[in-house]
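So this first bit is one chain, no partners, the form predicted alone, shown in structure tokens.
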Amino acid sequence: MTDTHCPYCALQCAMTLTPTGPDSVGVSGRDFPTNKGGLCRKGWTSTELLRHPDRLQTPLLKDDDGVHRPVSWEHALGLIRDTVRKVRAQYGADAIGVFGGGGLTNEKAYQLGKFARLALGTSRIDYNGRFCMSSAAAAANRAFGLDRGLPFPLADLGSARTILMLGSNTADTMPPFVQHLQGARDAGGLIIVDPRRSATAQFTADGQGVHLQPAPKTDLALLLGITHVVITEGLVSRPYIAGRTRGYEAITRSVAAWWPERVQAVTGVPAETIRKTAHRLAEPGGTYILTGRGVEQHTNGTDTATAAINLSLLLGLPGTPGSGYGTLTGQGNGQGGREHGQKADQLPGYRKITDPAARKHMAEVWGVPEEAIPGPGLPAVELLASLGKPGGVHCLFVHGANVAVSAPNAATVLDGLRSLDFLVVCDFFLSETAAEADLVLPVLQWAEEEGTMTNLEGRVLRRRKALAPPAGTRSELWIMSRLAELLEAPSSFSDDPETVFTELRAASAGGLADYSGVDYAMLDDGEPAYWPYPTGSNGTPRLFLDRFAHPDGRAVLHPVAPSSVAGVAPRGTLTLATGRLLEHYQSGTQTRRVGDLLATSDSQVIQIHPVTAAGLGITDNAEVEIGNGRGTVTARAQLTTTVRQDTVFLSFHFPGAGNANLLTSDETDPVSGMPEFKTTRVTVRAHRSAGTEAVAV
């Protein structure tokens, strides 16, 4: 038997894997904090994956005739040798790209920041967490001076008796959660903001709670408007404002505009209601604060999370015992992703790639002029734009992202995929992007490699291997430090992750989020390390306890507002919202091949209200055509009243013509480099072979 954690989501739910034949292993729930036995369908049938028939086991070159065709490996990294050095002798370091995942263990994205810029010499690099994370980290750095997701262990939510949860729908993305709802929900203090009436919000029913349902992207309105009644009905925390925060007073000033009555006339929640809100999370006894990606993946995304600090701040919870703010990270390793490399702008330990000392320090750790380390590259999404331009990238590698279904505005990503001299893609699937490929390299799944993983919580988690890969796959490691081998890199590259590790340790040390005191030995043994964790520290379940991150260790109050408030869409078009389903994760490249997944959610579905899609022609599920500038979506109908009228949701999980990022802009957070995931004009038809032209109305 072997102890390990799910490959999906940051909630990173324990299970154990146990041989059932010669190469298979069963799964079963192991007890945890986090899922307490428990796991979703997407945990229970994650070892079908590892023996797929799809399983690429052999790179795989494209030939003149657009067939991939299988290739040594001797001649894949040869060929990956001659280009990258012809890429940088016609174009220069920064014509070669990476793009990373934030399912790779810490090992691999630790080695992957360091291979892009000593082995490739380029600064163009960057993550799919930059899709995900970006604005709730952009938030997090500016009010406490440190981007943890959760900053206390989640079972402290078990405790609380008002929880505040706004654009997450953990129900549906990471259903073991919910048992830490359930005594705020007892206590019927659990307030759930989200513009579907999703099946999170369904648990406020019969007086469990409360679901707010603002207009789309009014999430910054209500929560100014809340932020002004704490403030003006003497609900705020004045201790706590007084001795561990500064600027209070530019956002009293802020929120003055923002009263009751005219935020229900943006977003539509009741005056009555914002001030019920506001008054029960000024209540004793224990009160959390969460965001997601619903309020996060705007162009204002990083306002509208640090509105949501703010509010907390005013209420003295992060840093309170049995209170707190914090965000859901989503991807299995988003956290321990952002942290140590893979981002463009960031040095490992959470360093800030511009800082001299930081700078300094990993030129130390890895042997090399401070000169031969890049300086910041491109945030994922002017990353892809860049593909194929003047001046761009001319060669990208992809590790674990599926950026032709996963990116805003996939049509142009697809273009710009296709315009590259050269694609190498590390997948075990035959992805969307894989099939792009110029060359596929087939490389190992969860179960068959060791490691670490960090979870929502900052928790650092031990990744264990249960089964031995097949024959011609290779870890992500090994094909790394061939490639530094043969491209003559500085500094040395290991394919054994412990070792990896250990040198992630000592480049982490002293930042932000130092690992310097994690070992393999003690996660074996199975002792939490929570980062920070420096050597001779017992490290840090709970944050900011005495103080935050800042050198003066105050947190910041940053004012914020809207750019401009949202109003009715446009006639003749209806705001899209994107999100994930029960069934699926991200692109779907592993989920859509799992047989009982499958059944369940085969194809795109368009949530659309029934008083809407009566007037568009639209029957329940019917074939329908959702369009704008940037492309059209077929999807199946299914009418249903957990969505507005003026609103209709798709998941993001399905390719080609389902694929919801046809329709997203890539307009981005100026801060974060967010994407507009969630508010997207459409307009929304009956399918042409109906014979019906009607739009929304």
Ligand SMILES: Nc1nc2c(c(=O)[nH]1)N[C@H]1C(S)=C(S)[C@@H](COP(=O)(O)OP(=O)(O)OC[C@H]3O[C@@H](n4cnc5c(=O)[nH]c(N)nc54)[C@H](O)[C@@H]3O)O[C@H]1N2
Second form
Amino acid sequence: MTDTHCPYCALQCAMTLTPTGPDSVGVSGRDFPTNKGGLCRKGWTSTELLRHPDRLQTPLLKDDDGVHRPVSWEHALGLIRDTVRKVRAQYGADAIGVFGGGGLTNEKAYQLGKFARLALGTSRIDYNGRFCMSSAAAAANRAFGLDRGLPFPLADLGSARTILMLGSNTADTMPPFVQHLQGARDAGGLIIVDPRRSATAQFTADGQGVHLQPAPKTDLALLLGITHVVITEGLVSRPYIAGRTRGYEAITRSVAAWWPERVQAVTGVPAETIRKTAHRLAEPGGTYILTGRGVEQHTNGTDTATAAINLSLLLGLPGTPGSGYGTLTGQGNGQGGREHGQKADQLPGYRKITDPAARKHMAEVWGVPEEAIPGPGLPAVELLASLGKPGGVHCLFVHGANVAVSAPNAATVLDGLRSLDFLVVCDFFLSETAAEADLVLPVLQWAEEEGTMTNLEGRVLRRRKALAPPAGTRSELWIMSRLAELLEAPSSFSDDPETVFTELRAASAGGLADYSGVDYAMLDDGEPAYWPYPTGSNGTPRLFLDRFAHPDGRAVLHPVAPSSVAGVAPRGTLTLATGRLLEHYQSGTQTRRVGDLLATSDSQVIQIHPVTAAGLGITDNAEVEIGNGRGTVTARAQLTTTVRQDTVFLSFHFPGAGNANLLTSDETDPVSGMPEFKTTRVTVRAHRSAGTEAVAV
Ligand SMILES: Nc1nc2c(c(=O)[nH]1)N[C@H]1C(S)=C(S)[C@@H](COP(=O)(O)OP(=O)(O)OC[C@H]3O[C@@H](n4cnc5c(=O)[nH]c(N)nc54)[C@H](O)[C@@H]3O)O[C@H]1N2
Ligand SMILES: Nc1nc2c(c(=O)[nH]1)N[C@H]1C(S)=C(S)[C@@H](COP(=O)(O)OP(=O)(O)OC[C@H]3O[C@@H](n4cnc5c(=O)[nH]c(N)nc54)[C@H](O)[C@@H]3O)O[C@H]1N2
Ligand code: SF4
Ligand SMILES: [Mo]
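Here we have the form predicted alone; I need the corresponding form predicted together with the named molecule.
Next comes the full complex, this chain leading.
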């Protein structure tokens, strides 16, 4: 029996793997404070992929006819060495790019940042967390001086009387999480903000809470409206504002013009509901405000998350026991993945790559001169836009992302991938991105490797090996260490996870995300390890109890305003929102290969209101086309009153003609670099039937 954690999302449900044969394991949920023994359907079926027939078992090289053929590891790695040298000589080291993932273990994420900068010598590394946590992270950094998704243990939520969740659908995205919402439901205080009556919003029925259903991308106005009421109706926590924050005056000015009736006109949420929400949040008994991708994956995502934080500060929630603000990290290691240096502007320990002290520290840990560490690179969307372009990336390494499906404006990303001189993809399945690769390297799956993951609470967990990997596969640590040797990197690269973790501890020491006091032995003993965990401390389950992470210890209230008021979609136009279904994970590389999950959801479906559908001549289950200037998607219609009449919804779990990202824009948030995943204007029409086209921008 092996105790480990789920391969998928940031809840990192605890599970036990038990041998069921010489080369197979079964899975059961394990009691743990976050999942309390529960798993969702993805977790229950996760072991099916370990010996799936599609599993890659040998390096694959694309021949001149575009067919992938097996090659030896020696040949594959030698080819990479030669190609890297050639590309560097021809265009310079920044022509090599690296794209990482928030699903990688801490060890792999750390080593990938070091590999890019020291072995490849490039600044051009970023990762799919840019698509996920970047807006929330930017907002938390500017308000608190530190970004840990939940600055408190998840189980703390259980005692709350009121929980406001904006743009998060945990009933589908983290099913065992909803246990922690029960206390607030029992107290009638679960408030869900979502343009859809999502599975989570349905928990508010029967007096257990309220569902606010604003037009997409109007949350910023909604939050300013709630804040306006908090200020004008005397609900501000005065001693907290005076003692723990700065910037209050500017906030009062910034929300003055957002009275509830004006906000109603913009969002569609009744003014009376806005007032009641403000009063409920200010009631004693414990209040939490939580955000998810629904409010963060917009070009104003950082400002919207900032508005949520401002509201929480005015109410005195962050750092107050029994109350708080948090954001729900998404990928398995979405938290750790953003701390150890696979971000363009970052060095390990959540250090800034432009900070001379940080560079000096890392140069010492790595045993290289400071000049050997490149400067900041390009955020993900810019990195992908540069593929094959003059001055851009000509050879790309992808570790743990399927950008051909999950990146915005996917058709242009596919063009970029195809215009590269050389594309190397590490994966265990032939994802849509791997299918484009010149060279595919087969790597280990979760149950075949050792390492650590950091869950949505900032708690470091052990991932453990339960099964020997297939003979032809290799660990990514091994791949990086072999390549570093072949490329004569100026620092050493271990292929042993515990050795890499020991180095990561030293690298993180003294940084914001300090792991120096954490080791495998204590994690194996089940000791809770929440960072920052400097050597000699006991870690930090609850942050900000005495001070925030800015030098003066205060949180910063940063005024924000909608730059242009988007508002309720004009009559006759439709807004496309995108997100997740319970059955599938992300680009679907993994879950579309699980029979049970595919049987429940086998192709793209568009959620559309019956009234809207009737106006367009669309019937339930009919095939429809969703289009805009960027592309066209085909999907089956699901008529449902859970979406607003001006909004339709697609998941992004399907490739090809079902890929929602053929429609999304690659316009980004100016602070975080987050693309606009959640809101796109589209035309919807019944498939191939002329004359039924309606509406839209
Ligand atoms: N089943 C499943 N679970 C997952 C994942 C998965 O792919 N599948 N992925 C994991 C990852 S990486 C992540 S990041 C998390 C994401 O977890 P969530 O944030 O819960 O997921 P989403 O479905 O992207 O978005 C949540 C909700 O935002 C709503 N929304 C869309 N636009 C807006 C808007 O403008 N305003 C508001 N208020 N809401 C809006 C959508 O209707 C949706 O119900 O899930 C994790 N868990
Ligand atoms: N329209 C729209 N698009 C979105 C979103 C949205 O809400 N709407 N959400 C965005 C968000 S929040 C996210 S997080 C991204 C996620 O998007 P992706 O990064 O594409 O996510 P995955 O499908 O998890 O891709 C991970 C790939 O790496 C492989 N893999 C898993 N583990 C490992 C590993 O340890 N090593 C290696 N080498 N490979 C591994 C998997 O098989 C898979 O092919 O999508 C974003 N795209
Ligand atoms: S909720 Fe997330 S971590 Fe838990 S079983 Fe499901 S996918 Fe795995
Ligand atoms: Mo994510």
